[in-house]
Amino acid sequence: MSSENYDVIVLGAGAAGLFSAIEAGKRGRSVCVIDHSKKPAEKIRISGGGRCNFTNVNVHPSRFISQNPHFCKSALKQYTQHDFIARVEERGIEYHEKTLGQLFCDKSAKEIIDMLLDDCETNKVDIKLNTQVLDVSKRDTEFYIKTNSGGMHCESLIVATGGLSIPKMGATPFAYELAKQFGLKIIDPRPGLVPFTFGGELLEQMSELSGVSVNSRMDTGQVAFEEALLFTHRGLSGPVSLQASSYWQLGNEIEVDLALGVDVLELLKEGRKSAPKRQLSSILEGFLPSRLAQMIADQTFGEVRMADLSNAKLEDIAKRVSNWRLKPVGTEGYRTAEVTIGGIDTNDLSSKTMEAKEVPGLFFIGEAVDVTGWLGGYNFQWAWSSGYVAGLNA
């Protein structure tokens, strides 16, 4: 059997792999992109419920964790935010601004799968779907890829296969296992962005509290997230939960404060001037939601006129509302992880070009990477970022 020839061979339809092909298409490159499922970019089809938040106006490498934090920095100012929003505008597809700077299309997702599949057809990217790789070799100059429907070969390799997230989409370990091949080394891989588990009596606790949502703090110890809380059946998720869990290490507690912006011990001693007659939980409704209002009266002093209740005791209660610390069991893992963090070692890359340096040829772009972004479109702006700089190179 013939092998196909190309100049660049993309693995992975994602965000990453797309953007690379339609750069490297640009410059007149013969490019094919490969992937094993069976319709392209399913993650940004998901994305921001649907809508896909495609970057954030306020993207800075400090958003960016990896063991190198440096090291996102040149992609992200060799193809910022404001060039992808001027391809957005360019294509006329609407979008808004939502909390924090993060950018959804008004429509649907489909329009960013849209624009970049028609950018391919522009620049005559070849997409094969429904494609395994079932080996990658290199000999000379050239790479060798041996797929289920033949074999192909090329000058400069894209790997594009995101981490292991969300592993019912089809992540696999594929891009840690050729890096491997290649001699690349690896951090290793754990979720991020994904909601904290809690055992026990918390368990409980949460359980009964499942679907109430607060304004809050979340402090790691390391970094601190002012975003929703969302208390559900296995723990805590919601926005802050899911930006401080790629900063917390097993075995290590959070504090959290359920009334963000309120001086709580203020509230209570207000309230026993007041109205000294009242219960408890009555004030606590003042500024939480009734149920979790209920638990931390019934955790505390229970129903206790507030006439009854001392100022040590008052700032006991203040305490468990504003400096909550609580010990996570885990979280939910890859199967509602929305990034990996760790990933193929920036130290084997070339930041300029996101090139293997001891593999002249091959590229390493996108969640494969160890860089990950915080939760409202960073990530998909180091997809653009890193794709865009690989595919000017490859």
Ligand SMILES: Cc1cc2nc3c(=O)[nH]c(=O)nc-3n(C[C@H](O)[C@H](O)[C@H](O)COP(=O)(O)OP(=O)(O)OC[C@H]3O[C@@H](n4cnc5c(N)ncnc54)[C@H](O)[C@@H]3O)c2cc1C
The other form holds:
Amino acid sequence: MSSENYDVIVLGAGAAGLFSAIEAGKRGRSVCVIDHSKKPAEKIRISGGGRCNFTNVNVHPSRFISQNPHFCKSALKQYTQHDFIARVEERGIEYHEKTLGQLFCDKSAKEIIDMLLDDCETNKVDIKLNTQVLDVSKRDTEFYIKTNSGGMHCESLIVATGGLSIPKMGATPFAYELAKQFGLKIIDPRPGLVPFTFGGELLEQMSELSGVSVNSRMDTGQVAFEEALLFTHRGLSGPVSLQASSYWQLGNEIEVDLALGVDVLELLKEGRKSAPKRQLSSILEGFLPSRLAQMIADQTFGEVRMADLSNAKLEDIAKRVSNWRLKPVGTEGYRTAEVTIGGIDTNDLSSKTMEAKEVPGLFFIGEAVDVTGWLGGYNFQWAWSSGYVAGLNA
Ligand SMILES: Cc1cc2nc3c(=O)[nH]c(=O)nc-3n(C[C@H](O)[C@H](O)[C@H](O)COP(=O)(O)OP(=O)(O)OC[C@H]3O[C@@H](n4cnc5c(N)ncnc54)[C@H](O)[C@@H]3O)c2cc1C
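And the form predicted together with the ligand, for comparison with the form predicted alone?
Full complex below, order starting with the chain above.
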């Protein structure tokens, strides 16, 4: 049976796959991208609340999690956030900086997808959607890819099928399985950028606060983040929780400061002096949302007058607000996780090209690899940077 021949085949039409295909196409390589989904780049479409936080002005290797923290440096240097911003500007996509250097499209994530698809067309990249990859093998210097619509072969194979997050959007362990088939190791994957879940009484309290948001600090013991925290009917979400979740391991405690930048003990002492007859909850409401203030009052000394609280009691209350230690029972898992931590062991890849060290012509890029960014556009930058270097070398 005849099979189609390409210089480069890319598996996965997400951010990393499309970007690598464009770069390979620019070099005059014949390129085909294969995806099992009906539409390309579905995660770009839903990203950043529909506006795609496509990169971050503060990209730095320290904002990426990996067993080898140095691995991401080369790709991030070869294709920087400024390179991607320049492409976005050249395309005429309007964007804005939100907070912490995060860049979002003014209008829609679809503009990024359209840019990538137009760049694929300009560079003669074929895209085959709705296509199942049934088998991959290598003979001599060629890869054979068996799909449900026929056979294909290529000189270079780029695997960009992502991680395990959001299975209902087509996430599969394909990249890990293929890596293992070719003798590469996998760092155990786990959900990242995902809300925390709680149980028992703590969960009941949190559900009562569902919808309440505070500017907070969350410390995992390893690293601390300062951003908004959101109580939900399952536990804790909001950017600060998502960020911390990527560093959290089952069984660990987290410490939360619910009144970021506020000297709580000082304010409580002041309150006792200036308004001794006021209730504790009403003083707490001075710097906390009222439902949260009420809960903290109830959990500490109830509806007492400030005058009746000793210094030791004020210290207990201040600790409860600023050093709240709690143990999540888990996370919401891959169902809602924005990313997958872990993946293909970077020891088995070249950091300059993303090519497997022992399998010439085989490349792994994007989220499939054990490099995971913080919340804030870092994960797309990793997709662009790793895709770029693979596209230059495949
Ligand atoms: C809700 C949400 C919001 C996000 N928002 C942002 C954001 O604003 N900024 C940011 O930087 N990051 C964001 N992320 C993370 C970002 O989307 C990912 O890190 C990025 O999409 C990874 O790109 P990728 O190309 O490696 O993988 P993916 O985008 O996951 O693409 C993988 C592709 O491979 C295909 N595929 C999978 N298995 C197979 C198979 N067996 N055969 C064929 N094809 C297969 C999939 O259909 C998919 O098209 C968000 C993630 C989520 C879930």
